[in-house]
Each structure stands twice: as C-alpha cells, then as structure tokens.
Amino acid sequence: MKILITGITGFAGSHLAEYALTKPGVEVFGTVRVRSKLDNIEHLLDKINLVECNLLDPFAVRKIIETIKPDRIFHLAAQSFVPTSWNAPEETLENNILSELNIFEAVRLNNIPTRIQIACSSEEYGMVYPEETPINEENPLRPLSPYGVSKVAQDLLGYQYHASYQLHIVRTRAFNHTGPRRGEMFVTSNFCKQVAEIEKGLREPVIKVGNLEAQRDFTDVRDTVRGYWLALESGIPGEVYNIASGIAIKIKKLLDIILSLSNRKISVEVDETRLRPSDVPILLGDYSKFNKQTDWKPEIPFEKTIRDLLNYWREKVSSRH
C-alpha cells in the first residue's frame, strides 16, 4: 500500500509516518518544500520517500499524484497556527484551501481510486455555547478566526468533491492534540519549553502566559494519528468525525500540571501580546460517532502526554546548550 502524507515534516505528519511504518507492506511518501525543516522526521529519512512539491502549484501536484498513484492520501499540510491567521489571513486562506483543491483535482483528473483523509479542526465550531457541549458533528460552525474559516472551507470542499465526483473523502475534526515535537508556539509546548529553559538557568523563573480561562479538549497526538488511519480504514466516505478526548481542561489546570512536574519554584505572569482578538471559550468534543464507526478511543493519559512533551523539551534545550 502506498500512502502519501502532505505535511509529513510537521508535528502530526511525523507521528503519522511513524505509525504507518508499523503497518506491514506500507510504503510512505511525503511532500516537502524547498525550505522544509526535516528535524521531526530525521530518524525516519531512510524509511520514507520524500517528494518536493509546492501544493499551491496544480501542475506539480498532478504530476506527483500521477507518478506515485497513492492508495491513500492523508492531507495534513496547512498553515495551522491560529494567531498567525490573524496576521496573515490571506495567506492562511489561500494556502489551506487551494492546496486541498489541487489534491482533489489531481486525484479526479488522474481517475485514481485513492482514499483521502482531510485533517479538519475543532476551530471550525468556534463560538460554542455552554449548552452545546460536548460538541457533536451536527453543531453549527461559527468560526472565530481566519484559520477556522479556512478549515470550514476545507471541510465543505471535501464534502462537495465526494458528493459531486464520488471521491473517497473522509473528514476528521481533530480537537487540540499535543505531545512530543509539538511546535513551540502552541500553548502546551510553549509552557513546557519555558519550564525546560528555566530549569537549565536560561531564563528567569517566570512563565509568560496568555488567557488561562479558555477550556480545551486535548488528545495525545499518537492517539490522534491512529484516528486518522482508522478514518480511512473504516470511516464512511463523505462523513465527518470528531477526534477528541471528551474531557475539557482549563489552560490554568494544564499550567498547574506542567509546573508540578518541575522542582523549580516558578511564578506566572500574563503577557498581553499572547491574548487574541477573540478566543473560543470552550472546546469539548463528543467522539461517540467516530467510536461507533471505528472503535477508536483515546488511550494515552493526559499526564503522560505532558510528561513526554516536557522531557522532549528538556532534551532539546540541553542539546542546544
């Protein structure tokens, strides 16, 4: 089986490549750009095939689909950082929507029976009212960021291409996922990196934070990518599925867990630059539809996820200094 992962050098992409390599008879291909950093997949380079491709170039995308003829495509490549979407809304919309469109068109025009998984996001739900939690797939989509809007477009484009052209497309709306190799701008990773630097004596024992009142549903990335795999094994084409833990944690509680894993005395300070123009107050997912279809459920405890992430940053900070 040939699988193609767009965004293989990213956080979830690298974990999905690792997971795919545990399956017998699977050949892994991944798209990279000229400026892609390979740190996340350095340990996999002799086991995977990298193909250079700008996903915004329809001809380049068509050529690699035609050449590889993948049995499965996991489309993870995206501008995925919500605050960046405020500063670069046009780039976020163009990148996230057109790259997916090019993949759909390449599969359609080459007439290949490829199964495609689209990594959508809980940010699509946006403004969720307390009585609407836990959020199921029928909940209205009220995105509160340009990123959220771009993901709604990706999601609906996936539905449209399945309905119009019968492409085998399964959409997954993953809630927050974290774990080792999470980008340092994301909250769990950012807090862990700051703590690792404080422990190493590289910064004052003060951790800078944004909004601590928001509640988020965190899943371990290793559970999330297992969900992506199952979406194409057992998911129904045209359907959309939440991938979540079913537990909402206040960012303040997350911070307390991280601080409890360090023996340093660390104080907390709010940094105004970390606050967003509008923030989603609560994201709590209902994954029962996905569980019923695939038997998927989260297996890795949150404390283990955070401990693994903190240890990842401790190693990274030590190796840099």
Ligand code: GDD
The other form holds:
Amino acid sequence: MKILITGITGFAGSHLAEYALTKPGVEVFGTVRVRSKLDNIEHLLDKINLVECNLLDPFAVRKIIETIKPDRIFHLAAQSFVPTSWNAPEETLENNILSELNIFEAVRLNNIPTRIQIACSSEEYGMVYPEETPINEENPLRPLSPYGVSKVAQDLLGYQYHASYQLHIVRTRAFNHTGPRRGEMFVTSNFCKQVAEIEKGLREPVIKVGNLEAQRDFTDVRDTVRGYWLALESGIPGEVYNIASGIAIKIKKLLDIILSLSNRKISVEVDETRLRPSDVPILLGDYSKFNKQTDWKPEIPFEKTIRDLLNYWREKVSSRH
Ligand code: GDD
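Could the form predicted in complex with the ligand be given as well, to go with the form predicted alone?
Let us now look at the entire complex, which starts with that chain.
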C-alpha cells in the first residue's frame, strides 16, 4: 500500500510516518518544499520517499499523484499556527484552501480510487458556549481566526468533493495535540522550551505567557495520528469525526503542571504580544462518533505527553549549547 503524507516534515506528519512504518507492506511517500527542514524526519530518511512539490502548483500536484498513484493520502500540510493567520491571513487562506483543492482535483482528474484524509481542526468550532460542551460534530462552526476560517473551508470542500464526485474523503477535526517535536510556537512546546532554557541558565527564571484563561482539549500526537490512520481504514467517506481526549484543561493548569516538573523557582509574566485579537475560550471535544466507528480512544496520559515533551526540549537545548 502506498501512502502519501503532505506535511511529512511537520510535527504530526513525522509522527504519522513513524506510525505508518510499523504497518507491514506500507510504502511511505511525503511531499517536501524546496527549503523544507528535515529535522523531524532525519531518523526516517532511509525508510521513506520524499518528493519535492509545491502544493500550490496544480500541475506539480497532478504530476506526483499521477506518478505515485497513492492508495491513501493524508493531507496534513498547512499553515497551522493561529497567530500567524492574523499577520498573514491571505497566505493562510491561500495555502490551506488551494493546496487541498489541488489535491482533490488531481485525484479526480487522474481518476484513481485514492482515500483522502483531511486534517480539519477544532478551531473551526471557535466561539463555543459552555452549555455546548462537550462539542460534537453537529455544533455550529463559529471560527474566531482566519486560520479557523481556512479550516472550515477545507472541511466543507472535503464534503463537497465527496458529495459531487464521490471521492473517498474522510474529515477529521483534531483537537489540540502535542508531544515531542511540537513546533516551538505552540503553547505546550513554548512553555517547555522556556523551562529547559531556564534550567540551562540560558534565560532569566521568568516564563513569558499569553492568555492563561483559555481551555483546550489535548491529545498526545501519537494517539492523534493513530486516529488519522483509522479514519481511512474504517471511517465512512463523506463523514467528519472529532479526535479529542474529552478533557479540557485551562492553560494556567498546563503551566502549573510544566512548572511542577522543574526544580527551578520560576516566576510568570504576561507578554502582551502573545495575546490574540480573539481567542477561542473553550475547546472540549466529544469523540464518541469516532469511537463508535473505529474503536479509537486516547491511550497516552497527558502527564506522560508533557513529561516527554519537556525531556525532548531538555535534550534539544543541551545539544545546542
Ligand atoms: N502559542 C501560545 N503561546 N499560546 C499561548 C501562550 C503562549 O505563550 N500563552 C497562552 N496561550 C494560549 C493561546 O492563547 C490558546 O488559547 C492556547 O494557549 C493554545 O495555543 P496554541 O498552542 O498556539 O494552539 P491553538 O489552540 O491556537 O491551535 C492549535 O490547536 C488547533 C486545534 O484546536 C494548533 O495546533 C492548530 O493548528 C490546531 O488546529
């Protein structure tokens, strides 16, 4: 079975590649851009096939799909950092929507029975009221960032290409996920990296933070990518599934957990530049539809995920200095 992962050099992409390689008879392909950093997949380079492709170029996308003829496509490539979407809304919308469109068109025009998973997001739910939690797939979508809007568009485009052309498309709305290799801008990684640098004496014992009142539902990335795999094994084409832990945690509590793992005394300082024009107040997912369809449930406890992530940063910071 040939699988193609867009965004293979990214956080979730690298974990999905690792997971796919544990399956017998699976050949892994991944798209990379000219200047993509390969750090996340360095350890996999002799086991995977990388193809250079600008997903915004419809002809390039058509060509690689025609050449590889993948049985499965996991479409993870995206501009995925919410704050960037305010600074560069056009780029976010263009990248996220058109890359996906090019993939759908390439599969449609090549007329191949590829199964396609689309990495949608809980950010699509946006403004959620406490009485609407845990959020199921029927909740209204009220995105609060250009990124959220781009994911709504990706989501609905997936629905439409299935409805219009019967492409085998399964949409997954992943809630926050984290673990080793998480990009350093995202909250869990950012806090862990700061702590690792403080422990190493590379910065003052003051951790910079943004909005600590928001609540998020975190899954370990290794559980999330197992979900992506199952979505294409046994998810129903045209359907959308939440992938979540079913537990919401305040960012303040997350900070306390991370600080409790260090023996340094660290004070906390709000950095105004980390505050957003609007921040989704609460994300707490109901994953029962996905569980019923695929048997998926989260397995890795949050404390282990955070411990692994902090140790990842401790090693990385040490190896750099
Ligand atoms: N990044 C960051 N840095 N976030 C902070 C900080 C900080 O210093 N302090 C508080 N936060 C808060 C943010 O305001 C937000 O409420 C929460 O921590 C999580 O922020 P991020 O880790 O940046 O993730 P996100 O929730 O905006 O988006 C992530 O999850 C989505 C799924 O819901 C991303 O991974 C998206 O790509 C993904 O779709």
